[in-house]
Structures are given as C-alpha cells and as structure tokens.
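The chain below stands alone and is given in structure tokens; this is the form predicted on its own.
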Amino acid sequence: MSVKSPIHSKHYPDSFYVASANGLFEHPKLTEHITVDVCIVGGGYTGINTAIELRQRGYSVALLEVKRIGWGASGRNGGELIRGIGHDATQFKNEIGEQGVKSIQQMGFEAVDIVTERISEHNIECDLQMGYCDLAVKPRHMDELAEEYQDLKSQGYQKPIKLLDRSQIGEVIGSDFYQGALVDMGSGHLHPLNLALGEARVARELGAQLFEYSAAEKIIKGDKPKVITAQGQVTCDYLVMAGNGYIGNKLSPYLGGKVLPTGTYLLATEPLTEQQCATIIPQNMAFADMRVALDYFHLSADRRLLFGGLCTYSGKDPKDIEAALRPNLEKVFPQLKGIKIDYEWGGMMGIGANRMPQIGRLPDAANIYFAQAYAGHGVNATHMAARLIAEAISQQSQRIDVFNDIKHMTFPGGPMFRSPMLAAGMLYHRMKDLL
C-alpha cells in the first residue's frame, strides 16, 4: 500500500521530490503593470535558466508561472541527466546539413556541462551523481549500443564510456533482465525539483523577477509584446514561451498544435539497506533501457529505488500507479519483490511528432522565442535551449537557427484527435519492439 507524501505547500504535487525538497520558496503574484526587456512564460528549467542566462547578460527579466516554480515536468521527472539532444539528429540532414547535425550532436554534450557547471558554480544541493547506463533488452539493442559507442568516439566525446556484454553487466546492475549496457560517466542523475529550486534562487539573486500563480491569459504581439495576467501585465521587448506541454492552443495555437502532453510515472520505494543497494546498483548509476516503452531508474540520496516508466497519451493518470509500475520493477529486480512503496506520482512531459526539441522564433513574430517538446530528455536539453535563446536575444550567436530550421508537424485534427493519433503511432513502435 502506498504512503502519500506530505504536501509541503499548496499547488505542488504529491511526490518524493516535494517531501525531500530543500525549502519551497514562495514567490509573489503579479498584481501590477511592469515593463522589462524580456518576459518569460513558464517556471520550469527552460524559463528559469533563460532568466539566469539573460540576467548574466544584463537584461531585465520577469518570469510568469501559472502555479509554482518547478511544478511541472521540471519538478517531477526521473532526474536523469543524459547526454544528447533529441533522437537521431541525422534524420534532419536534408534540412540542416551535415554541419547542422554535428552542431546538435556537440550541443548535446555541452548541455550536460551547462547543468553540472551551474550546480558547481552556485552550490546547488541536488544530489548530483555521475554515471549512467543505456541497457539492452534484446540482442539487436547490443548492435545499436555498439554503433552508439563508435559514434560517440567519432564525435570526440571526452567522457569515459564502456561497452559491457551480458557477462560483464553485473559490474553495474544486479539484474538478469538485460543483454548488456553502454556505460557513460559523463551522464548521471540528480534531484530534479531541488535543481529547479536552486536555479530559481540563482535567478532571484541575479535580479530576475519571478512571479507565481500568475497565468498568462493573453498575449498581444507587436514591437513591444504584452502578456496579460488576471491581475497584471508585462510589456517587453522580447517574449519567451517556455511552458512546454502546458502552453496549450488558447495561448498559442502554433505552439500548442506541435506538442502533445504525455504522461509518465514514478515510484519511490522505502529506503533500502546498504547491502540491497550494493546488490542491485553497485556503482550508484542511473539507467534507462532501449525500448519505446522504457523503464528508467536510479537510487536516491537516502537509498530509495526511484523507478519510472509507462507512457500515456489520454491526459488521464492510471487509477493505481503502483499497480501499473510494480510488475516492471519486480521484473527488473525480482530480489525486491514485495518491497514497500512509499511514494507514487506522475506528470506530463511534452512530446512532438519527430522527437526533436522545438526551439526557435514564432514565424509571425521574430521577437517571440519558444522552446518545448523535449520528449523525456529535458533535464539537459532545457538548459541548452535557454542558452541558445539568450545568445540569440543578445546577438552573441545564432546557433538557435539550426533548431529553428527543423520542420515540426502540427498534429492534425485539433486537441481531441492528437492523443489517439500519437498513441497509435507509439503502439506501432512498441509492436516493433516485441519482434
């Protein structure tokens, strides 16, 4: 039977992360008309880090969050910091060229460095632990991992990587479920909500104005965009849309039509003994397998197994998250059969049709930027998106153009038909997984 986590503050979801948060600082509501250089809509990793990057460049910034800082995917995700941006940048070679593909690949490495450097520079306590493994469930996954290993070497990846076959995999995981692994010491895991809260502190200290309970209700485009809330208004030179799957069609039909909110879910066990931890995850790494309907997991700082998975497109949570996820957990770690589950939670991530993050400018408003649809890899990609947007606004570089040039399909049929269509597509890929 699951034990619900205590709610530390209104509007935060029940989760292990909320129960172990390093203080939930409450920001004011916007109740006046203000003017700034840049207004940001969305208080997750993208918005917070865009605020940091812009304040470091001298811009005045106001950030509007509909609920609490880190309330969405940034405060609920699996906490895995994994190299790379998007899924196979080579598929876009015709649109962005070979150099564009190489640029995205290198930014996938840089993105992790942005996170680790920010944590180190600003003493953010978020339990960062390096070490990550991609896990092969089928023999063909081993071929894919071998190809990935060679690709990383050819791209000049500087962090230690290692291929493990079935006879070696016990070095990193106590499970017979897998065929092998690709170990990457340049990726890892952390406490995602504490990362968001720590970065919000950094943004405040740099002078950014952060507002909670301040939903953007209307946007007026123009030379000086305006964002209208229930009790206030922000006038700005540049606007950044950083709400991801929560932007919706009403606020921006263009963005809302290109991203689908998709559910993913996690369990946190009771604290394990040191012996149990050494048996299942001897090197305290993070893991994700290579299936479409993947499992992902790692240990928390207080020795709980955090185990995630599932992927829903209906907008509705499972009736019983523990019942849905426990069989997967016990299949991977049968030695934990019957383990007590202390927390269960979930939330929405944003996913696009081609599973490449959508980063760029609105086609009808060059002073309105956006970033969304991280497809489950947002811990690092959000930070890269924030840097690209800040570089573009400050005219430091136009690296953002490589993403802006990628075409993204608008899901047809309106909101009611998008979920079934994507679900059907994902079912096709899951069936291929079974072959």
Ligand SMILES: Cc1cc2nc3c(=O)[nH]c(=O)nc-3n(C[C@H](O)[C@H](O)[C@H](O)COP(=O)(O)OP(=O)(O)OC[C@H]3O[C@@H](n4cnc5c(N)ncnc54)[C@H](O)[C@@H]3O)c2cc1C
Second form
Amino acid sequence: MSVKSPIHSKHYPDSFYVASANGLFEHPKLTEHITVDVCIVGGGYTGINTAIELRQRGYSVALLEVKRIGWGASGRNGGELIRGIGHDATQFKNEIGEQGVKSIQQMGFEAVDIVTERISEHNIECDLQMGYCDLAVKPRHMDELAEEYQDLKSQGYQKPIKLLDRSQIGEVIGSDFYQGALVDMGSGHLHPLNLALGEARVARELGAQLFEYSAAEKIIKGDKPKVITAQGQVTCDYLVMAGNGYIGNKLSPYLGGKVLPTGTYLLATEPLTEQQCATIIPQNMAFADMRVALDYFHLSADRRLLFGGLCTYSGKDPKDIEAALRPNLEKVFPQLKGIKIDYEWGGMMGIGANRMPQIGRLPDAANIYFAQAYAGHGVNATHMAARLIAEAISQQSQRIDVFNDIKHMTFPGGPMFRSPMLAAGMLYHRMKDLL
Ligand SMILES: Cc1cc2nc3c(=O)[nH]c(=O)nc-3n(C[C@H](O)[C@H](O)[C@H](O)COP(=O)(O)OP(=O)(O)OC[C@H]3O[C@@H](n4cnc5c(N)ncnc54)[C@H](O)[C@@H]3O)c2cc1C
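The block above covers the form predicted on its own; next, return the form predicted in complex with the ligand.
Now the complete complex, all chains and molecules, led by this one.
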C-alpha cells in the first residue's frame, strides 16, 4: 500500500524518492518562439547532463520535458551506480574493431567517474555511498564472476574489487540465497531523483533554459531544426533526442521503433532498526543478482530496504506491485517476513534488442543526436552519453562514433506486437536461468 505524496509533488509518481526529494523546483512552460544553439527533448539524466556539458562549452541550450524534471526513469530507478556500459562490448568486435571494444570498456569506467565528480564538484546531496556487489544465484554464476574479475583486472580497472565465496559472503549480506559475490568499491548507490534534481539545479545555474509541461509534439528537420510544442517553438542548430523509454513512436518512428519501453518496479519498506540493517546489509552496499529477471536492492539513507525487480513488456503496471515483489524480498531476506511496505512504484526503462545503448546521429539528419536504450543500467551510461554528444557538437572529439557505428535492430511488429515478441524472448532466457 503506497503512502500519498506530499502536495508539492504534483504530477510526480507516488514514490519514496518523491517523498524524500530535496525540493521540487518548478520550471516554466514554453509559451513563445525561441532560438538556441541546442534544443534537448527529455528531462532525465541524458537530457539534463547534455545541457550541463553543452553550457560548460558555451552553447545556449533549451530543454523540453513533457512532465516534470526527473519524472521518467531518472527519478524512479534503483539508484545503483554500476561500472560498465551495455552488455559485453566484445560481441560488437566485427563492427567496431578491438580498439572500439576497448574504448567502450574504458568509457564504462569513466561514466561512473563523471557521476561522482559531478556530485562532488557541485555539492549535490543525493546520499552517494560507494560499494556494490554482483550476486551469484547459481554455481555457474560464480564462474562468470571469476571471469568478470579477471576481465576487470586485465582492462586496468583501478577500483578495489574482490571475489567472495559462499563461506565469505556474510561479510556483505545476511542471506543464504546466494553462492557468492563480486565486490566492487568503485560502484555504489544514491538517491536517483535527488541526483536528477541537483543536476537540474546545476544546469539552471549554468544558464540552461529548462521547460516543464512542454511536450515536443513535432520535429521539423533541416539546417535549423524546429521543435514544436503546444504553445511554443524552439529553433536550433542541433537537436538532442533524450526521451528514452518514454519517447513513443509518433515523434520519431526511427527512434521509437528501436526502443522497447519495459516496466520494472520497487518497494520501500518502513525504516529498519540499526540492528536489522547490520544483520542484512552490514556494509551498506548495493546489490544486484545475475539472473535475467534480476532482484536489485540497497538501504536508503533513512534505513529503508529499497527492493526492486520484475520486468513487464505490456506497458501496463502490475495491479499490486507489493504482492508481486514481496515474495522475492522475503526469499532473499526471510528475517524481514511481514515487514511493512511504505511505498511501491515503477517506471519504464528503454531496452534495445542488443542491450547496448543507442548513441549517435539520425541517419537522415546529422544535426540531430540521440541517446537511449540503456536498459536497467543507465545511471552511469546516461552521463557518458551526454558527454559524448557535447564533445561531438563542439567538435572536441568524435568518441561518439564508436557507438554510432553499432547497428541496432528495429523491433518488428510495430508498437502493438513487439512487446509480446520480446516477452517470449525473455521467457526463453528466464527458462535458462532456472537450469
Ligand atoms: C524502476 C527502474 C529502476 C532502474 N534501476 C536502475 C539502477 O538501479 N541502475 C541503473 O544504472 N539504471 C537503472 N534504471 C535505468 C535508468 O533509470 C535509465 O537508464 C536512465 O534513468 C535513463 O535516463 P534518460 O534521461 O535517458 O531517460 P528518462 O529518465 O526516462 O527521461 C526521459 C524523459 O523524456 C521525457 N520525454 C519523452 N518524450 C518527450 C517529448 N516528446 N517531449 C518532451 N519530453 C519527453 C520523459 O517525460 C522523461 O522525463 C532503472 C530504470 C527504472 C525504470
């Protein structure tokens, strides 16, 4: 049963994050025609950080958001800040070469540094806490973790990492559900909405114009692209599309066709006692297991267990999120059986067919950039995408090309039929998880 959000949270979801937000600054609606160097569509991490990076390079920027800043996945996610971009860059070796693979691997480390540096440089209060574990559920997951450990070492990953077997795992988690863990002190967890709101403050202070309740309804391509809203218009030299899982098919059928909006959900328990916290998560780390339909969880700053999981492809939320997620929580932590749930919520992540974020330029409009499809691993990658787009626009570097060269399938079947197809594909992977 969810607790109602306070009044200031109008048009945000009823989540723990909204209830504990550091002030929800209201931005104006766009009601006139304006001209800027760069227009950004989407007020999540991708859009906000692109605005920051571009203002830092001297470009004038307007950002349009349908609802509120951080209203999408960026204000609802599990808050796990984890190294790496996409799933196994080596699978794209034929398209981007060995150097390209290495470059994506290194950017997967840089991405976390961008977030932590932004937080410390601008004093963003978002409860950042380092320490994260990948958890093995099956014995074969332990082999995969050992391989990941070696890969990280050979890629020159500098942050402390270590493998824990079943006999050692009590150091980090009070649960018998797992075979072992890979501990990474270079990853961690944070309050995702407060990160988005803090970054929006930075963008504003740098002089970016942020507009809420200003849906981009139409795009007119050309030397000077135009973005039309209900009451206004932005003319720009460059356009950045950052609507991700909420972009839909109408505004850009090309982008909408390559990203599948997929629901995932969270519970926030009532605050636990210090003793309970010390028993279940003694070192205050974040966790995610290695199954396709994974659980992810950590403690909030006020000692609630934030427990996430589930994947839905229908575009509809489960009728009762608590009923769907509680069994998973109690399987991991039987000692919390019957714990009161104070909040439940979910959001849409954008998933692409090959599980590599889609970052580049539209094939028929070189002045229109986009970044989307980070799946459930976007807190860091969005920040890297923002930097790559700003570097490309300012001609500072074309590091973006390594992503632009990766081919991404358009989901067949159109908006109506692609969800059941992906569900069937995921079911196959879930069956494999059971083996
Ligand atoms: C429940 C959940 C849990 C997750 N957990 C994690 C996690 O623990 N760790 C992790 O790394 N990642 C996680 N993710 C993924 C991560 O949150 C996303 O990858 C990331 O937030 C994407 O940011 P974004 O800015 O690209 O998209 P979003 O934050 O979704 O922002 C897109 C914005 O664009 C706006 N928009 C869309 N169309 C238009 C339009 N026409 N005009 C104007 N605005 C428009 C939307 O309203 C939205 O606010 C999770 C996602 C969800 C949903």
